[in-house]
Amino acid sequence: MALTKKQKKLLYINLTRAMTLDRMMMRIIRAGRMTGFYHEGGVSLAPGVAIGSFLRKDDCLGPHYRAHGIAEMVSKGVDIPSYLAEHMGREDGCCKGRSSYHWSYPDDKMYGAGANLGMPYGLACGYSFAAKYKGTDQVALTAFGDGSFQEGRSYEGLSMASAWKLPAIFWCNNNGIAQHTELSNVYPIEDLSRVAAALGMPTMIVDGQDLFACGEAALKAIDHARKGKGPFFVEAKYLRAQEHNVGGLNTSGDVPRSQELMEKWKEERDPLKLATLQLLDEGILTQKEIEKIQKDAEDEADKIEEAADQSPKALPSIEELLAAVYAPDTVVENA
């Protein structure tokens, strides 16, 4: 589906604001501020962004945990204050500063971020069987790596999906590795979504790094749901340019990766260079308006920073955490 010069702008404004919070991360996680890991985004954050920009709100979203969902947050319209503060350990955070990075907005339909390796997939057929069972025009899009998909329950969501029609979308960020483990390893296609194909679902493969591709990509996929005709499978192929997480190491297997591919791809295939010079070059954006894009999206970051800065470090007492997990006047009898 061709995008609007108005949706190109949007996407455009989302992934400088996503990219640019990216670094923030990057740079409070190294400064020792993070009470937990972080998996940087870096120039991979265009699908993510797509997908936030052209959902509703009522829409359920499971973001990849790539950069921690934040291209799809921030595109969503989730607030950001809250997730940094959550990063931090602050009582401002979403979950009082209690989980790290498994951060929980169901007001926003994203219901958490978890480390359960392909639980998604069998949420999205849960959210979109109620969607469909109540006669709803929502749709649940879930995102995840080629990683997970090795997971058997990848297979058990998209049969589920497939054969009731529901209005799932699974959406496939494919890097090519997964931690240290490269997918010719352990896959004997290149093309996940054949996979997906074999089970009477549509298909797409797009440039994970083009973000208009990305966008018309969401668009179709999101329509194809939304009117009911069935589940819709988007497989993004692109390179992950660093180590898996921050601090760990970036080996294929026991081997480094290239350092000078990494780079050269830094360089040549950062998404937002190339949307930069595609609406210069379409007139839709002029110089100076991408350089106050810049700037808002920075000084957003700075506010953002400085809200989870003054937030109270959250140091809960031994009866709130145990509150948090033993029911309350629970009695087992005969135990």
Ligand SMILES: Cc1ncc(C[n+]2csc(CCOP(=O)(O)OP(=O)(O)O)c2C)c(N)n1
The other form holds:
Amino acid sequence: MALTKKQKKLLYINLTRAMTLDRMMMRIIRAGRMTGFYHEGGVSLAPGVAIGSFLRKDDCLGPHYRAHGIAEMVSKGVDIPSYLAEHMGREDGCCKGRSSYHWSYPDDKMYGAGANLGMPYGLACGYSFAAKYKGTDQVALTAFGDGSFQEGRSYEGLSMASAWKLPAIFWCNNNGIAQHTELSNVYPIEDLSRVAAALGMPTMIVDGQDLFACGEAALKAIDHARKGKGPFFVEAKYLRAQEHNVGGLNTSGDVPRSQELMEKWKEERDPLKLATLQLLDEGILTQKEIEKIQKDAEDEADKIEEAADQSPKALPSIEELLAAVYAPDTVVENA
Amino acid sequence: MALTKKQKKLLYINLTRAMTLDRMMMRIIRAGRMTGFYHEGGVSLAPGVAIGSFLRKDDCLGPHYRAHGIAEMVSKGVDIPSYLAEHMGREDGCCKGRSSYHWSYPDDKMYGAGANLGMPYGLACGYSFAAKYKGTDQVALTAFGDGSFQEGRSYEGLSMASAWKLPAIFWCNNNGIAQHTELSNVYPIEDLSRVAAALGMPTMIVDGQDLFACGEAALKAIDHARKGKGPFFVEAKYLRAQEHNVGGLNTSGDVPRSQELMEKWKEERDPLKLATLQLLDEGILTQKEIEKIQKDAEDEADKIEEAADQSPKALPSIEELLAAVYAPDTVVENA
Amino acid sequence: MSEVRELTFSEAINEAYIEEMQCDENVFLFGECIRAGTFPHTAGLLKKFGEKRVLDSPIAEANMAGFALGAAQEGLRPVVDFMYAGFSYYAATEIFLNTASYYHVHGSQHPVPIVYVGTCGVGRRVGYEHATPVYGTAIHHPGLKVCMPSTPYDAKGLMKAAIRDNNPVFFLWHTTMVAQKGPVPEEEYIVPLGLADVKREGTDVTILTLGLQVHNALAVAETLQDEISVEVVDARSVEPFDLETLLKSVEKTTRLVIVDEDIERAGFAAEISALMMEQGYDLLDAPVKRVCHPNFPSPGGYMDAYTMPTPERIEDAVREVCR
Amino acid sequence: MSEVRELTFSEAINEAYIEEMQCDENVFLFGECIRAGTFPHTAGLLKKFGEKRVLDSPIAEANMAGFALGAAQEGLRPVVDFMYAGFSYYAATEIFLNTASYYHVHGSQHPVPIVYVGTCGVGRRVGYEHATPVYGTAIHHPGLKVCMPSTPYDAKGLMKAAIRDNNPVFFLWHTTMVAQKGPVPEEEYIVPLGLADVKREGTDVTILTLGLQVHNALAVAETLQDEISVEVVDARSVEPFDLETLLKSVEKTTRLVIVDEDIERAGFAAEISALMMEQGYDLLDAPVKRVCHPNFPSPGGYMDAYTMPTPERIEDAVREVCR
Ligand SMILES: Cc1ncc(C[n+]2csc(CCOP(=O)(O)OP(=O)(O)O)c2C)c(N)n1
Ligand SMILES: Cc1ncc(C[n+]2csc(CCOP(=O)(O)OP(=O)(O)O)c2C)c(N)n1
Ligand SMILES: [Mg+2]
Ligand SMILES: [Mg+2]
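The form predicted in complex with the named molecule, contrasted with the form predicted alone above:
Whole complex next, starting from this chain.
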């Protein structure tokens, strides 16, 4: 599905915002002002932007953990100050600062992050089943990496979604590495989408550094699922051009990919650089407009940081925490 | 790989024995003389016989749970009286009568049964890895059903075996049903071997009611793995022509497959009947020889029953059981 | 007044399903072989509610639990049947960590109503995988509610409460009691989670127990009636646990035996004993005693007759604390 | 005599690996990202022992544990590293049920030597998935041994014992202590599983604890030294548990506080409290008190500073039992 100019512009703005916010997150964690950890997005954010930009607000979305969903969220229109505040352990965090990095936005149909790789598949089946059960045309999208895909839960979720023709989109961000383990060391094939295809699902491979290719893939997958044709699998080949995470304990310095290679990737395969060239070339944006977009994004980030920073640290008492374990019998949803 | 006459005869004798012993097991559980449950083999035993007959004694083998491994065991030459005694909760059982149906024969490289579907895959990886680690040419074979294959553990095990080119054979007994759930209700494809193929494994589909076809497949798979070419996947399409199990609690009578259909299968697709016709036709066995084989098998079953029956009930005290939880520091293996 | 009718556990649960499914469209059943029915509690429901609301799950427990969490987040109220409760261990992360924690960790804002169902218990001689009663492990993971009925009456009432509850609830029932009968009134009722039930009053010693073991405790109480007056408290709900009722009972009897079919070490009985230490020390005239599954994996076989708490072992314990 | 050198926990474990791998060819390391090393305890081992014996596992914990069981049945001695111990919950069936039970259920004939390794503990502010210390759940499943060191010395000695043990052993270490230093002698030694260690002698009250909390307990003992004489017993091994050493200590002090970083309900502390009720009732001059992670999922964030047992909470408990 070819993108309109407007769609390209939207993607471009969202990628600029996402990458700016990712840098903001990095600044904050490096300054020791985040309570948990953060997994840098870097040049890996094109898929998340594509997904977030084209889903409807009422479509369920489980982002890939990398960059903690920032690309998906900012593109879907989620409130970012409360997301940052959550990471900073503040009372105005979306989970009252009580979750570390476990943000959640039920109203935006993004029900939260968790640490366990392999969780997203069952959840996506649940979301898409619920849509079918209620008779709506909502779709559910879940994104995950090649490391996560090694968990048998991937196969279980794909099997169910395919068997029951659920409106689920499985979006695989395949960079061939999981933390410090190369995919080729522990997994037999390069294209993970082969598994989905074997399970009877339409699949597509896309360049995850190409923002507009990702956008087209997202549109196609969403359209397929929305029309009731069942699940769809997209495999985005993307790059991680930095360490696994910040705030982790990797002290060995024994990285499986060289610093030079990663620098080269940042130079040559940065999705924003590539998109900038293309949009200038196609005459969709001028250099001036681009600078404005960048400037706006930076202002946005500053405002977000400022807002989050004003919120007090979340320090609920043990008694308060003990009283908050169970939902009361009658609950006002998303109160 | 075409079978020799001798091999055909061996398979035929072993199938006769296996089906006779399966009937013995059914007699005993129906008489209330077994302590746990039993899952009838019926007309489903050709794959197990093929596997057991052609593996070496030092090849690891994890049989499919149906018929509790009887076909594999009798064909591999395991001591059956202690197997029956185990099922009957007797002291002479292979696990001292302390395991219910969890038989095990470490000396025969059959390390035991367990109830959890999905366990065999990781185990097979462990066995075949150990062979490689030690530098032997042993292979490991694990058999399982389509129900078991729905567990994500199947995908995890297949992935590892294929990535690491382990000498593992995955033998799938696909009857399209798991307990009372039709495969087509919950799973997207009919041929499970497609998943293995997607993961880069050579695969083969075989008629699980055809004893000799199963034998040929077993030879081919074992040869492949033994030669260090990596794992192999066999899918035997086989039939379950009876209830899921005896001693279970299915009181609903609400079976998904009709009694008539199952009777028809027993009539037309019994692997022993089919093999008999073929061997008579090929002149490999005479009617008289066949009767002798049948008679010997029945004598064998009677002797086994008698032997098991003479063993006292296993009634170790709680103190004895408490003292048996941990292996001592220096253990005489398989003492 | 007409006599109260008798139903089996299965029939009682079946009725709870029907009533709750009729009054809330979002309730649906999803489980391993529930259509044709490994256990009879789901008999007839496919016909009554159709394929949409009565679904056989794939044999993939981890996905079952992940699916249920997703469906609940989206507003449905899944009842997830694991056939045997022990099979849910494949979903330990999903159930004990992620679902149990979901509400609390995410700021106590979005409830996830789910019922997990599974049979368990020693007695069918098939060993630990089918016997493991799960509740000891479950209560070590805050956020789950857990209950286990001893009668068809409680089974129906607790199941209705579980389905209406806004939290994940693990509903356990005993494999050997599936077809056991007991009185169940026609009128609608609920047995709230978190309320213990004094199944027999007594003055000398309290037995706290649940599930099948309530009947062993009652049998012992009967046997001993001319010697020792035994009060039998049925916990019914393991979490939330009704400590108040227990303390009130022990205040009267000053002695406590906990009968728990689960593995002894770090289980439910250990927790109650520790709670008595902390909150009931001054009430006690003798140390609390546990009668549990001894600390080895349930082997099955003929050993089932004596590895679970037996009337004999319970009686010994009662006599010991009354010495 | 020269001074004893100081090693970090990671270095101590690394040495244990090297020594045991050198003396037994069947020992091999298999784990999540151990080659490049998420934690430094495996640094240099790939180079030293080669690809055959130091393997990065696929990210598939259930298969990791099934694989380890198979390899152990075939005579190898796998050391399986889950990175964070809580990730092992994906293999709950494999570890807590099937591997734990294997030896016993199959007639106690064929041992399965496996070491599971994982970090855990509150303090890095990342919440329950990474914090869950697993041991409370593990000991509820007989057949596993479980240990957790409080010093690099114990870490090395326990790891060597674990690798040599013929049973599955869960070796836990605390995420916040990975780089903490302590004396480790050059000479070879073992710290046997099942032996507690009195880390400080005292006469008024016993604190039983393990891992990181040993240091909090010692700090409290120091603070209170002029008021209350505190004995600190480091369990080291959670199962088998050295009840004898504990009873001997409580015989002297007559008071006991259990400090346990795991969730309070039905955990290790509950078990020890119940054992004291049953076997140490007459030794006690006050009820045993538990100081644990309160009964909610570990949220992370700034709350890490006070949801785990703190010196303040431990001190309060000590004062309370000494009142
Ligand atoms: C169940 C589980 N196992 C292991 C981990 C540790 N872990 C965190 S991120 C990660 C790598 C994930 O790689 P991938 O899914 O490919 O994402 P990428 O970072 O490459 O985008 C691992 C192994 C975890 N979080 N959960
Ligand atoms: C983990 C787990 N889940 C569920 C079950 C219950 N169960 C026992 S046998 C069975 C059906 C297995 O079907 P399949 O593997 O196809 O074997 P078949 O009987 O058809 O040969 C089921 C669901 C189990 N034993 N273990
Ligand atoms: Mg990756
Ligand atoms: Mg089947």
